[in-house]
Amino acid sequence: MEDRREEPVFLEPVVSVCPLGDATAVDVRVVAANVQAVFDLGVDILERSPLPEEAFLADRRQYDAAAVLRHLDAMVRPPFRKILGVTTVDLCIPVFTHVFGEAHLGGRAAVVSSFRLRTNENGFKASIETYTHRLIKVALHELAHTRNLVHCDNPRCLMHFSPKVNHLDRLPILFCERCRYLLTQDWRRPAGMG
């Protein structure tokens, strides 16, 4: 008699996600969950890396976060294709004071930083359930900047752009009809083209 059980499927593994730093390994952890979850990809958690001294600004007392995508795209290994730091640090590019989280457009590398998504506006600290929501949003939100999305004029799409805490916090862990589209046929596409 036949054994008809399902084999498990496994995916392959597409994206890293790279602990940097002091980043808690269950934040690395719900990132990943998550990352796997709505994505529908493999993924593997990657060990420590420290972040590159290079980074740090001295008279901003924060990080560069084109200095951290640069030492995560250089940690890119096939078989994956894309590559997630998760930090604690305080993130910041030239034009803004601070950025919860970076990309490049098309690119191999994004970044999440925990830093500013403990307190909420009013000063006070952020409930678990509020914080781990906005670590997902934000690591989601980044990925998908790797696969070439940009940001949604769909105020309940997860790619509207956010810069305060209280915007993000309205945002749903959904991207829009369009946007989840676009993601579905650019993760699609054969490992090489992208």
Given for the second form:
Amino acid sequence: MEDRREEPVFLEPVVSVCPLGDATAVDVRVVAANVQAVFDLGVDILERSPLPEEAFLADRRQYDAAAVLRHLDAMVRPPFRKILGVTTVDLCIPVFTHVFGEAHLGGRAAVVSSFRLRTNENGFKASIETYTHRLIKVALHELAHTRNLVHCDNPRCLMHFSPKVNHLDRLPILFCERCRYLLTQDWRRPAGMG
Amino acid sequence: MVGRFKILVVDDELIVRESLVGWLKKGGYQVDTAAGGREAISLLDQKDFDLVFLDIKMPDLGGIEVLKHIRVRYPQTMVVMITAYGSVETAVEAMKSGANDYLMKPFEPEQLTLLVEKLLQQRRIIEENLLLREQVAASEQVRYGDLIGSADCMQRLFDLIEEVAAVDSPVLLRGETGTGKELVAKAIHSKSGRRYGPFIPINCGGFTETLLESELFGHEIGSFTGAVRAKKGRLELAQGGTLFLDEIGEIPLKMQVDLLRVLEEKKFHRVGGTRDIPVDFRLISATHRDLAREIEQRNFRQDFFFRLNVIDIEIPPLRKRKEDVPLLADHFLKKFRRETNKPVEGIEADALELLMSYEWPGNVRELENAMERSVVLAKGRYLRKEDFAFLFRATAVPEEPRSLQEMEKRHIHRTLKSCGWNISRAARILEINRTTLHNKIRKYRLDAVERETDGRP
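So the form predicted alone is up there; where is the form predicted together with the partner chain?
Up next: the whole complex, starting with the chain shown before.
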């Protein structure tokens, strides 16, 4: 019988993962491997990049996620279409006390921070396995935002909004059927189509 | 669902606007921004928003001032004040001025998500309640027994029915076929002092002369071939109630004499019988014929006409109350949805427009039949223009070409009329905001057109 499965559309690298500041090589490799496995895309790891100085907000002792995204966006080079930054610093945006990660909706850049993922709600340190899972979940969630996916109502979907680490822990590393379909459709669009 | 809600973010700091917009968009909301109070007011005047995030301190016009403007002009819009200069006093002032909530920068991402969800849920409930109230108010106004109509002529008819029901005089209903003469007769009966008595209708045009006589007067055993047992006629059955003689113009001259006698003497005897039977009923008759002409042509007795025509009521044809077409169409859609169990939820706007442009020679009955046919044959959840194409096959007359502006003017006028000039409802149907609709009403002088044609304000 004829195999009617479609050939993978993107064989060349599409997403670049960029270690920012002192992000650990292990975190970066784990994130890159999961992006490749879950999204079925070519992924490359870039050279380490320092965090942009202007992103540091001295009064809050945090980094402005929007400024980090601008910095990452300027680093996108063909053949890559998306860039995902991995950092250990505490990220915020002006109106929010903190964010685990941030992305331009439908844009090219996303960032994930490990700063608030290492500790549980009760103040105890999370196990390495829990921490790694959280990091992967935030990275995939933010990267999906760059592909136009918005928050999902389904609490068993990776696009469900998780403001706290215990919420993140309850999420599977899976997109719901609807979001998975939207992602597939979006990846198949030619470059430059959003 | 969330994508339907429109949010306006007003903050003089670009970075705050960008951050909030980015976050809200990721939540799936439609977001607009304004960099100051004046820009916000201008945007609010152009577009409907469900929720506004409003910075308290802005250089051109403060958030509290904008909030006061919103409360006066757009009371349904939710407002959340955001401030980095927060103090209990400003928060209290904002809440006193009608803010729904406030947030101090920076806040937890979860706070924002929960707050937006809560407010939009509230908004949804308010909208649903408003809609429900509108529907209840509308249904009270448009329903009169089984009669439905919001048009002025129908409202006048309902008033007339009230007056007529209070007296016991004979009524003659005039109206084209399918206008609902029997429903009016029933309404008069049910409002009258005879409402606990029977309502006995008979279609005089549906029987041969002999059978009609037997139906009306009844018969005794053996009075004619096949009369194997005595039978009460409709006159007898209507005792204490109302007798409705539909298509009275079809009654043969001889029987007109017999009926005239019954009306004058208040007694009759069955066919083949000799015993006088006293009767007490109210007579309502109806015809689609021009009885004056029938009298001229000696097909109808003048004395009988005068006896029937103590109170004369004319029922308007559907083409003279086209604003009722959506109401009636909706009523029949629900009726046939129930009967057929088909999941048809509504009628698409252009299909409704088509129904309103049709002349309805068969009146409400034709509309009812058209809706039944369309519901039974419907393939989707909404009835489409194509589902009513059969109405136009025989009668379609090509319209003169018109300009776009003229079409727009006509369409807006028609929609306003169909909504009883409810601006919010019309704006929703036309998918424009209220301000735009007001501007177009002014531009096309539609309120003046309405005054000229309908006597409305």
